[in-house]
Partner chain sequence: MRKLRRMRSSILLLLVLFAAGCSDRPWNDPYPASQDGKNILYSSFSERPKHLDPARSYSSNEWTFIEQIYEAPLQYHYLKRPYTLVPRAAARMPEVWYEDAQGHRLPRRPPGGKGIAATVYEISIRPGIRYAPHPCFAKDARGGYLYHHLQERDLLSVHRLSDFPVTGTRELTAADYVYEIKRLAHPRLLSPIFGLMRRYIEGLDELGRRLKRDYDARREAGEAPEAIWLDLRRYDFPGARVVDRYTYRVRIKGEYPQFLYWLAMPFFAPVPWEADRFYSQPGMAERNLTLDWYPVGTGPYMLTENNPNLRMRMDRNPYFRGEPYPAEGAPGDAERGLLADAGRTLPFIDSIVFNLEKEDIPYWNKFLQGYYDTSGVTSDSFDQAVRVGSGGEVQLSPAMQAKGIRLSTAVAPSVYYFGFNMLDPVVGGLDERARKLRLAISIALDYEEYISIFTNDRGVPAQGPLPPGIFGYRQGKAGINPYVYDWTPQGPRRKPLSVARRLLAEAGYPDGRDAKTGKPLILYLDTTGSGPDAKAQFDWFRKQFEKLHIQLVIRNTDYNRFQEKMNEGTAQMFQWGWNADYPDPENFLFLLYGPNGKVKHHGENAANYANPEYDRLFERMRNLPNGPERQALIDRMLEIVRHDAPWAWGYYPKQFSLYHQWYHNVKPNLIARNTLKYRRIDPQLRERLRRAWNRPVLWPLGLLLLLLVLAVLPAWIGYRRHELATAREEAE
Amino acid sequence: MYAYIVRRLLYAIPILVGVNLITFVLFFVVNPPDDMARMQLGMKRVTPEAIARWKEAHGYDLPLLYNAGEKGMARLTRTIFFQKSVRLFLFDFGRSDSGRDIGYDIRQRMWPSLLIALPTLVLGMLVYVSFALLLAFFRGTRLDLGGVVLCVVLMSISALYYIIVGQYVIGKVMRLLPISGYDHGWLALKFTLMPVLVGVLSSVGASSRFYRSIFLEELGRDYVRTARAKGLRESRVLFRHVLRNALIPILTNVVAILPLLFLGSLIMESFFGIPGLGSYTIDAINRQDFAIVRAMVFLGSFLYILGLLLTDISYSLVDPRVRLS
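Chain structure, single chain, in the form predicted in complex with its partner chain:
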């Protein structure tokens, strides 16, 4: 299995180079260095000399991908792409275009993101799986029909609406929790409760329906019939047999997104004032801070690859028939 893991990690390198290259090209097609300089220097009284000096100071005065003025390997290395990308592979994110240490900012901001994302995931899984099992248990009854209708209604509502209504009802009408904000230590708890509740609720519809269909598929299998024939109680059939066998698609869903939890949620963080990585990325895009955008895309790609790898590994742990080779 170790050989498999190493091989998968090596495969990741060309993928990361490719992702980095695509990000680089897309970013600079939309935001040439002159525009980045203008954005950083402000909108007023920006002279061409100031733009040139900013580019020189930040290393954006080189050609993008190929430096015809150099010789040998320097044609590739004396370019913005090489100079700005190579250190990423050592996880040295460098400094943002406004001068901040990106690695430090990421380390600071991943905790608030995790503080929201992890409880949302855990609590969400409990709620979604329980609700889906309940619907599966009462399949074909009015309760099931009502539940499915409720799921469809819930999944038809935009996440933004959940946030606004959540803030209005819990924060403004009932005045139970702060509408937005964040603090450190134990004080963070009262700020995370509402985002977690809203996060769970906003996905109840889609996730419960997804898991219900998985459970229903499992319920039609032979081993379920055998279990029932043995006289097992339905609850035992569901929790002992169906749930365990349905773990593979559930794992596919969950393990792949586990590493991405670091990256936070864009809308949620923005509305609740959570200083996480989701808002960090969108701020960087708005400010045309390529250094941060590049670092976050690289990190996102790496975590996604890691997530897929973890999913593969978890398969082999859950299902002994799966062997990694």
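Here we have the form predicted in complex with its partner chain; I need the corresponding form predicted on its own.
Only a single chain is listed, so you will not see partners or other molecules.
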């Protein structure tokens, strides 16, 4: 077990290094510091002196990979690659191009993102799996057909439509919840309830249809026929045996959502005015603050790899056929 975890962690290192290198190439080779300075200064005619001052103030005046003017290890450490990319492996995110501490911003903004993402994940899984089990239980009936049609209709509607309709109906017409904004403490719940409801509703169609397909596939297995031959009720077969054996694909689907638990939803937080990491990333893109974007790309990659590791470990807990050596 421990050897398996160590191997998976060692496999993750080259992946993170590769993501870091690709990010570095995109930000500093394709888009050199001189171009970044021109975009940040926002002038049509920027003097070379102004560009040099901006690069020096933000640490972009160093060589990219190798500093021939230094001695010893400083030839490698006194470079843009080390200062802006290698330090990310120590979770030293540095400062944004506007001068803010990125690590501090992440620690402050992660809580609003979690306050939306965690309830959305838990409530969503309960709704999606329960609805999919209901359709699988009544498979081949009018209820199943109506449920599938409903899922297809919900899948065909854009997520933006749910946001706009939710803000108009719940916020403006019924006046049950605020349209946008955020507050701290228990008052934050009234601002996050609508994003949670919209997040769950917007994914009901795709997720329920996906889980229904998984359950129907499991219902054709040999162990299901054996359980029925033993005289077990259909509800017991479905909820105890089929659901348990379908946990592996369910967990695999959940792992794609894990980075969003921390990084937040880009669209949802922007529309509802939630000061989470999703809106933080969108604001950084709009301001062309590449230091924040690099940090968020690295953090997202790290969380996704961590989610894959946790998923592999959980396989052994939900399925006795999986053994970790």
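C-alpha atoms forming the largest set that superposes within 1.5 Å between two forms make up the rigid core. Positions refer to the first chain, counted from 1. Not measured: the values here are computed from a predicted model.
Student: After superposition on the rigid core, does the Cα atom of M73 shift by at least 2 Å between these two forms?
Tutor: Where the cores coincide, M73 still shows a C-alpha shift between these two forms that is 2 Å or more.
Student: Aligned on the rigid core, do the two forms place the Cα of A12 2 Å or more apart, comparing between these two forms?
Tutor: Moves: yes, 2 Å or greater.
Student: Relative to the superposed rigid core, does P33 relocate between these two forms - that is, does its Cα move 2 Å or more?
Tutor: P33 C-alpha, core-superposed: shift of 2 Å or more.
Student: D61: how large is its C-alpha shift between these two forms, with the rigid core as the superposition reference, in Å?
Tutor: Looking at the C-alpha of D61 between these two forms, the offset is 2.3 Å.
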